[in-house]
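In the form predicted on its own, a lone chain appears below as structure tokens.
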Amino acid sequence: MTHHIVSFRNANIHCYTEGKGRCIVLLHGFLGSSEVWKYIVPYLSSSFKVICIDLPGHGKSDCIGYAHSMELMADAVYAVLKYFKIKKCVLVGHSMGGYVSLAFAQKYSEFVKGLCLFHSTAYPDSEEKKKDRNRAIKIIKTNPKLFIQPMIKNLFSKKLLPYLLNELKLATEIAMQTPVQGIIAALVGMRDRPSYLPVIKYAPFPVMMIIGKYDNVLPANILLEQCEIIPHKTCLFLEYEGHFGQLENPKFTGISIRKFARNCFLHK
């Protein structure tokens, strides 16, 4: 594992790399960091060069402003790819990282060989969800812990949680280290993001959706419907997992992503 700092808009973006060969980029979700991929990376780095990026305001990356739009975060990913002189990659985005991946694919499609939406969606926030984001911002400004702890717990399947206390601890520790400015900037960016349905509907590259049956954030039935509009699709349905498959079942999801990435680089 090699750590790097990439300059972007007078800020520092942290990432780490492992492995050699064709490139897979892993983008974490809201309140996450590159560390959430630690159990999956070994299944990928044996065959690929893996780049795990801390998105702006998360992990060891700097905050850039009051709002971190998905397009701004996509530009940060582009800066990292330019730094490593990457011409083509497979993007894997978990939750918010999926939104960033979609924004990247919309803006820099020539770099994309494949896209994996890992518990993520191309739909924008509903009006009710936007109100939830605004309420969350108010709570974060007064008591971040009150918001963070129950939210992280809700990402795990209730059926699996008793067996994943170490993983819950890891995810909670990562989330608690996220600065308030970074949390608010991400909430604003997610709230105001557009629909990315055209990106997956007309994607010239393969798209994979990883869906958890017990996802408390994005209902499985809605994601399964969304999967149907993708021309070159792979749908991985997790029978027991929630919204955190890379921690709930890293071996199965890691091997599945590796297979998908191999197919992406073979796709014409």
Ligand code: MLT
The other form holds:
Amino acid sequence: MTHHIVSFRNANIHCYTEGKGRCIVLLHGFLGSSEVWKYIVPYLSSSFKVICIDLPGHGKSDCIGYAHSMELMADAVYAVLKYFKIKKCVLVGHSMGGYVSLAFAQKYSEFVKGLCLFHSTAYPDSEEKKKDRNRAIKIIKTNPKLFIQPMIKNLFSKKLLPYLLNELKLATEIAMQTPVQGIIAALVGMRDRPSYLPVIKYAPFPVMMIIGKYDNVLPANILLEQCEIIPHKTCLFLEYEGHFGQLENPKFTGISIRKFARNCFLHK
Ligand code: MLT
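Having seen the form predicted on its own, the form predicted together with the named molecule:
After this comes the whole thing, all chains and molecules, with the earlier chain placed first.
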């Protein structure tokens, strides 16, 4: 594993790479970091060059402004691809990372060979969800712990959680390291993001959706409905998992993404 710091708008973006060959980029979700992929990377790096990026305001990457729009985060991903001189990649985005990958595909589609929405959606926030974001911003300013701990627990399926206490600990530790400014900037960016439905509806590249039956953040039925409109699709339905498949079932999701990525690079 090698670590890199890429300069973007006078800020540092941290990432690490593993493996050689064609490129897969992994983008973590809200309150995550490049570390959440650590159990999946070995399944991918045997065949690909894997780049795991800390999105702005997360992990070891700097904050850039009051709001981190999905487009701004996509520009940071673009800066990383430029740094490595990558011309084509398969993007895998977990939840908020999925919104970023959609923003990236909208702006830089010529770089995209395939897109995997890992517990993510092309829909924008509902009005209710926008209000939740505003409430969360208020709580974060006074008591971040009160928000972070239950939120992270909620990402796991209730039934699996008793067997995943180390994974819960890891996810909580990563989340606790996120600076308050990074949390607020991401909440504002997610709240104000547009609909990315046209990106998946007219995608010239294959799109994979990974859906957890017990996802408490993005309900499975809404994601399954979205799958219908994708022209070249792979839908992976996880029967026991929630919103954190890369920690709840890294082997199955890792092998499935590897197979998908191989097909993407064969797709004309
Ligand atoms: C995430 O896991 O990235 C977030 O829960 C996504 C969201 O809140 O929309």
